[in-house]
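Just one chain follows, in the form predicted on its own, and it is written as structure tokens.
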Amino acid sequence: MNGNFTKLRGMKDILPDEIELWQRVEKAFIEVCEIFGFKEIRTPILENKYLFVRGIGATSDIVMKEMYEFKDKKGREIALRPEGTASVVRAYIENKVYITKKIARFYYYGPMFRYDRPQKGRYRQFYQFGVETFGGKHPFFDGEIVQILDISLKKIGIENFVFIVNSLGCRICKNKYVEQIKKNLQEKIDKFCEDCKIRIEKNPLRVFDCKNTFCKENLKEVPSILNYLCDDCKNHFDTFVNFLLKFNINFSINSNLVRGLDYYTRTVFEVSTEKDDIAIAGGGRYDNLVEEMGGPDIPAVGFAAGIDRIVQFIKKEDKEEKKPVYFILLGNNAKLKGLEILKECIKEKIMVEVDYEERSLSDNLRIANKIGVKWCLILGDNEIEKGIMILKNMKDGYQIEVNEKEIIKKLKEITKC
């Protein structure tokens, strides 16, 4: 067996160097979604296969050719999680938590799985920060979480984003919609790549996820939805699209947006980045998914942001780095007096960090400015004997000493700097 293991394709190592960039926007999200009154909730990565199948829709490219699906020793067939909504509406509906709550919120945040082709932001394992909100009908529920996501990646730091909107309709308006272009799509078929010709007769809203540039050229004439839409579907985006207004939300209509998930209706949406016209954000009402999974009627309405692609758009930070006080503890004494120490440092909050191997001084100083750590505290049986302890810095390279007893003190003030 070759021991040269390398990640699978489609993988990636998120490093402590870019750790911070991830918890940043993690951070942004939530504090964002708490001050809404959302709360955090945390599905099974795995789940039934069928769960996905019924949720997301049996003919969307994601459960025809993108889940990650096995069969598990007891042979239930199961699928890794390739989106979150599906989840939290399972979640929602099976702990019956529509009982105690009139308008439920939830927020989560993780990894989700599909077998895609790998490219710039795009991952077979990625990572995914939503929110959901259950028991609002009205339009400014929608509004809401378009506002949510508007005030998080300001805060994050995007700039230049605009938010792409449409409306589905509702059931009526949709299969009427479907029926009419299904008629106007299978006049011109053979102009079509051979996935959307499948699309056409299973599912013709599909065709607008196609990539390829014919098939893009060819949907110019398809007539929009947004004239087949009843009065009530017609008045819910208006008023939406007044409260973007009201928020100086920066949107404009595209009445070719259908997203990649079947579930949705009435409002759309995506988040572009006006520069690089990458989708980083996507979301929208579904008011029929929990009903149709078993629970009762209730309308429900919900974004997923790509925290992988959030953070290709943002820099990190200019500011000193805060580094641990480096502990070089020479012989098995020092190593016991420097545990009471690290006691209380760890009390304190003082970061710090602590080589235990035997090393001589000029190793841990050479390990200690590889680092670039700007403080060492040193230990040695000599500095036990006078009961004091040595802070060195390693920018400047002067040194004091320190009575014992007053070290936790000078720790604190040091690494307030």
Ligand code: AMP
Given for the second form:
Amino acid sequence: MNGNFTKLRGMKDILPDEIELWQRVEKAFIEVCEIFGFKEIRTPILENKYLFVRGIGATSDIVMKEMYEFKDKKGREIALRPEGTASVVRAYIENKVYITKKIARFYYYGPMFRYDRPQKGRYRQFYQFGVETFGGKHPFFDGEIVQILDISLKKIGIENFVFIVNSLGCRICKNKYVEQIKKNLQEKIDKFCEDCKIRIEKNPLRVFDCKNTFCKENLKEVPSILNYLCDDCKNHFDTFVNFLLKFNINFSINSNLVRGLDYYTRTVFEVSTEKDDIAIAGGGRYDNLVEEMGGPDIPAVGFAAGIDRIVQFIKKEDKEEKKPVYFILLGNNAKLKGLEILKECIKEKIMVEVDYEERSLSDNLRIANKIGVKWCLILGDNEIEKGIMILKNMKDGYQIEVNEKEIIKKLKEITKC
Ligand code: AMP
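Previous: the form predicted on its own; requested now: the form predicted in complex with adenosine monophosphate:
Let's see the whole complex now, leading with the same chain.
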């Protein structure tokens, strides 16, 4: 080990230059969620590995190939969360939220981890903003979260995106359909890739997630799941679709959309950009998961949006960035006096940047120029003696002397606080 550390594969640093974009996206989602009465929930990043095996499904790609798992010092099997829903469901059950809240609406935000092959827009640590609604069977609950996603993405400035929607039916419809396509796919199993051959036997719906073009081609003649829906599921889907029409949400129905996680029932949806077909969010209903994970029989619906991908599509705003006043404190006395002014600035929310190192005035001015600040406050022994401070405008070099008693008022004026 030579000490030259670099970040792990598939991980990335988000530096201050870029962070404004991330904060804008996060803020937009939070604002919209709060309007709709969703409350934030924060769950641990580490969970018992079997929470995800049970929640997401033992045959899903995430559990089979992509989980970061390890044993802790006591030999417990731990995983870094690969997605948010299983943890939120666990927290919902463990804290018995259902006792006090008939309908519980949550949103969450944070890093997720998947040991996938990194490429553009696919990382091993990535960020998701998600929502989960518990307790609502009505299809308008499905519509509501789609609407939240639609409003948020528009607010963020994403253009030309489309919701791909489908229904997987309830447990009964889904099982009937799975049996049927298993038979269909088994008949031509040789035409599928090695992974799909296993999928056909273990979990045929997963074949729809395969990226291989020849596997996709083979699926063209497979019957549509929409023809296998019972009356209740059909009604649910129609009502959901009507909701989307009512709110002018741009969508199209694709009966091959199954989503990569096993827990979905009835509504599933994905959002992708129309131009380059990049998935930026996905979600759906999971009416059995709460019960399957040891809770009561409570329906639920949710989505997760990929913030790394969303950030790619937006640009920095042109608005002028607020710059700090750069304090140049020459000598020990000035540094001590500077601290008093600093204390007042914090109280008045005046943005300040100080370099406490001992440097010459010219070095300090050079640094201030590099940072691109508009104003410097200069204080040395001379100024302290006279009871003044100098404010220098870095754009035109113009400078003024301000009585130290007036300095906070003047700083507020020039920084418009
Ligand atoms: P999922 O949890 O798989 O339903 O994914 C929901 C959204 O999270 C996707 O539409 C992507 O935008 C995003 N996402 C999923 N996996 C990754 C990844 N490895 N890197 C970046 N974003 C991801």
